[in-house]
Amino acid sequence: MKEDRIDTLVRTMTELQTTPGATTAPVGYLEISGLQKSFGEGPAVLADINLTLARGDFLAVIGPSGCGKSTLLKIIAGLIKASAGSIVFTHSGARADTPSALRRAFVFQDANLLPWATIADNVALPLRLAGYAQAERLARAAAMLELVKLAPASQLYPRELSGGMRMRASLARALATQPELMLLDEPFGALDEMTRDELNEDLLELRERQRWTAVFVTHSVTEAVFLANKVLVLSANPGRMHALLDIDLPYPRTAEMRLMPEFLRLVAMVTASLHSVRVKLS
């Protein structure tokens, strides 16, 4: 079983690798169209899925499980394919309908790091895959384990390492990529609250830095408000958009924040859009 799943992250960041000499162009925008996804003969996941988002817009995605949530991400990533509808990537002035055409990284529910590897080894990974030197890949891996503030366990392992500093590992070996669009699926739902909210205020301060697009999946409406400008509720059985809310909160967001009245109301109204979509399916 360990074996199958290391296989299938290597096979997942083979999938989605930067190429050495790739174009910098950023993301225009992400349209999707009509999507809908069913697995085999089985009732739709997905149905309806219209959706925009412009160049460095921050969406989080929230509603009950078994919404489609995670499977509407992976679409995104081109990890599984729609059964319907269509999805367009527009940078530099050109369209394409494959994710292949922009870099993207995916940061999965569990860090997945390989028990064998340093950290160093493992935020190499990706570009060890893509072809890049020794020294070059060495190289960039330090300069995001600094960036993520995990430059002082560098040679540790996996092991060694608390919950949320193998989730900061899993962000610089993202990041090592150098996306311009970030796909993160529940990245931080193991971990405790005080970890969780400090990871926010990082991921921010990352995407600050770096300027990439995002796609975040998450059961906590605090995190999709601090997060998101703009946060997608889902209806389940099939999901569907239930709503499209903006979170009309400037950056840089600060831990202070979650204490303002403007904080708290709009978290107030992700909750009941979030509970209207249980209450139909009570």
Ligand SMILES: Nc1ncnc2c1ncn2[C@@H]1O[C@H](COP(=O)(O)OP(=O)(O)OP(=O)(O)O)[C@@H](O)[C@H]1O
Contents of the next structure:
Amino acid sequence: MKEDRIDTLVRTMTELQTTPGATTAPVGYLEISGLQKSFGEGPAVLADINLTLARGDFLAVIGPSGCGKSTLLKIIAGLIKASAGSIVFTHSGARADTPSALRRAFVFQDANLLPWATIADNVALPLRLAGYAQAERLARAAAMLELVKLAPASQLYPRELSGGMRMRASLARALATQPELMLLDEPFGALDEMTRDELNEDLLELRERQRWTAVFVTHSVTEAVFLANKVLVLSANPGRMHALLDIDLPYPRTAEMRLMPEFLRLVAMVTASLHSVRVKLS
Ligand SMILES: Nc1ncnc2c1ncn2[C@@H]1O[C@H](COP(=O)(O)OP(=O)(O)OP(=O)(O)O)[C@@H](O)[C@H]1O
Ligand SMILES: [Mg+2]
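Moving on from the form predicted alone, kindly provide the form predicted in complex with the ligand as a structure.
The next block holds the full complex; its first chain is the one shown before.
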């Protein structure tokens, strides 16, 4: 399939599902206030999280291991409940306190592909669950695989793919349902640096086309700065907002930007913030 045909298909799918005016939705697409979380009788894992995301924001979450990053992501996803506080989404002009009304998608560190299904069938699975007819499923899965540069592998099985390719398939599966909120938990954490850089660039390209809002958990400062327009640095025990840093680099971002003084300055700024969290912990 040609690039422009894919673009047209993706744009049409997005437009069909976008509420008029929604693209100009103001600040407040996702508002988290006074969020706290503890498990059972245990100590607080997260405390005093207050955060507002605008539609189209790309938030990277970074912090020491065990500080509650995955827990925060699961709460935003609606997979687990907060112990206190509120989380409000503005959806189609209305406000909702659960994300169930939103088309949201997850990508985890483990690609979680079904080993007995081809890559195309894996990507089409959420569409099947959502009740799409077979022809539409096939067309969408093919378009998504083209987008993530995996079209030639569509009839292969997960075991026949490299780690990077499996992650591309996982991205394609997440994007197939045209999510408006993408939640990613260290999706590229297990990949080598070159593959990770490449996937970071491709992820931003996909975002240019589909325009979802993202919350992306990572341990890599460079990855956070490259992808995000906001970086949340969490402290630990309990996870609190240590800093919320703006990354004022224009989009689209290119591989060359990683060498620019401004990029390196921002990496140093986030590293210093993370370092002061570690100093506090020790
Ligand atoms: N279901 C659960 N029941 C009890 N405690 C939990 C549960 N899930 C997470 N925790 C605890 O909450 C804390 C935060 O865990 P979480 O997985 O959110 O950390 P994280 O920042 O994602 O860590 P990592 O960087 O290692 O992935 C940890 O102390 C963990 O043991
Ligand atoms: Mg985690």
